[in-house]
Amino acid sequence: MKKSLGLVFQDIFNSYPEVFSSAPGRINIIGEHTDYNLGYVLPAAIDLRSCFFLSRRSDKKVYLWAENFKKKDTFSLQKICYSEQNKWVNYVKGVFWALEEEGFNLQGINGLVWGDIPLEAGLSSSAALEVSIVQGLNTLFKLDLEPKRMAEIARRAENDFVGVKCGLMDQFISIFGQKNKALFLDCEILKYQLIPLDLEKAGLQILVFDSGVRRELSSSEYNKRCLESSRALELLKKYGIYSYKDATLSVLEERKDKINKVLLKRARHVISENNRVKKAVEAIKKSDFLMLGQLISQSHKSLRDNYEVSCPELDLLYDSAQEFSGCLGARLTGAGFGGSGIALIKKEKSDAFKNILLKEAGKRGFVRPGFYEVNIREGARANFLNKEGKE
């Protein structure tokens, strides 16, 4: 695929690419809606990636080709404006804009974008695209950006240019991910620990359930949840609780009469989810996958009832998992409101579980779901190509 994309680049731009970069999507094993609340998360990079071929131009123009859509776009670095027509290009523009805001005076490029991460499915296709862009530009122009700073620039592109108030988790795992390891991240201080997670050795796998329900985060209730959880914490600060990581459910319950019911539920999810992440880390270290599965399922219940970001299609995954002996646990992953869920399942039971989900989705008149059997793989990388566009 990489070779054929290089040929497409040559055909589009009549020249060879100088740099190839790629970055992975991710699953979040547990720790949902805790990243922007400066709590704990436990994501892992997967073997679905966003790829970027690029070469320098002598002017300030950026010429792009999106191979997935067979669409082109052009913009000037002297005036980077949000595009209402081609939404995909805003993630690329956002990275250039963030780098310009950071003081980098970049040249234009020719660039080709392609990826096999399903869009708007909760697998972080947008962060993977942003990271592949910043990784490629860092290599091409020798910007000497540290990995953590690249993650922060990619996040700034999504927060301040695209308009999605996400946390740093998606960009962080896309850069720092490693094969067969989950990443335990404290989103407040950005301290992280890579936790060995060899599911294959345990006879398990992560099955991604793509509900087929699409949503655009910037126009969904995602930003509303960010605001609600922030307001809940502001109220808790009156009682000496300054961080969700330091809060306890018992203290929250003591103050429940003083807090709006909606905000109370949002805070209850964030506090309990932080606790589940820490327990999940210990379960993985002990290879206690039954406990990990239980925590994953508990996470979905809280996301459904307290944070209210599930939907009937994702609840189908959770409900079916409770009745299927080969599934240890299941939950929605990503922002919710559609997108995907994950199931921790015995490998030999995967096909049987898929068939149950397909049958139940058909009974309920849902869109036919898709499935991805993902593996935990390495993070972003980039390298120069030779004069013929080869490594």
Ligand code: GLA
Given for the second form:
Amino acid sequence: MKKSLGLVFQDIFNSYPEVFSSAPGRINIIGEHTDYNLGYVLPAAIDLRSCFFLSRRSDKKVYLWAENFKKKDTFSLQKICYSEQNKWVNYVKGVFWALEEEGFNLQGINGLVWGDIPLEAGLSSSAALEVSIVQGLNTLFKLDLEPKRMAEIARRAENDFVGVKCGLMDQFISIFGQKNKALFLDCEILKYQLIPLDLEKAGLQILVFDSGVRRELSSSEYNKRCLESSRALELLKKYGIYSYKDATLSVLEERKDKINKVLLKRARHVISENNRVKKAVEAIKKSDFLMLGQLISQSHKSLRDNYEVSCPELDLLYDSAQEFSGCLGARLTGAGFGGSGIALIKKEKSDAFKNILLKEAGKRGFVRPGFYEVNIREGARANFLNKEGKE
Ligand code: GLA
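Other form of same protein, the form predicted in complex with the ligand, not the form predicted alone:
Full complex below, order starting with the chain above.
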């Protein structure tokens, strides 16, 4: 695929690309809506990626070609404005904007983007695009950025240019992911540990269930959850709870009559989810996949009832998993409100489970779901190409 993309680049720009970069999407095994609450997450990078070919220009213009949409876009680095027509281009613009804000004075480029991560499916296609852009620019212009800084720049693009107040999880895993390893990240101090997770060896698989539901609402609902959980923490400070990571459920429950019911539920989710992440890490280290599956399912229940970010289509995945003996656990992954879920399942039972989900979705009149059997793979990379645009 990559070779033919290089040829497309030559057709469009009449020159060879100088650098190729790529960055993966992710599944989050557990630890949902905990990143911006400075808690724990446990994502893994997957074998669906965003790819970027680029070469420098001598002016301050950026010429882009999006191979997925067969669309072009052009902008000047002297004035980077949000585009209402081409939403995809804002992730690219956002990275240039963030780099300029951080004091880099960049030249223009010709660039081609392509990816196989389904869009708006909760598999982090936007973070992968941002990370592939910052990696590519870092290599081409020899910016010498540390990987953590690249993750932060990519997040800044999304927070302050695109306008979604996301945490750092997606950009971080897209950079630091490794083959057959989950990444246990403390989002407060940004320390991480890579935890070996060879599912194939255990006869297991992560099945991604794409509900097909895409909600325009999701970014505003997402920002609302960020506000609610930070308000809840503000209230808890009165009772000596200064961080979700240090809070216990019993301390919260003792004060439950004094806290607004909605905020109480949000805090209940974040505190319990942090505990589940720590337990999940222990379970993986002991190869206790039954326990891992249970924690995954408990996470969904809390996201549904406490954080209220599920939807009937994703609940169908969860409900079906409870009744299907080859499935160890299932939950929504990513922000929720639609998008995807994951199921931890015995490999040989995967097809039977898919059929059940298809049938049940049909019975309920839901959109036909999609499925991806993903593998855990390495994070972003970038390298110079030779004079003919090849590796
Ligand atoms: C989205 C955001 C992440 C994280 C998840 C929810 O994927 O980009 O930062 O908050 O939602 O866990």
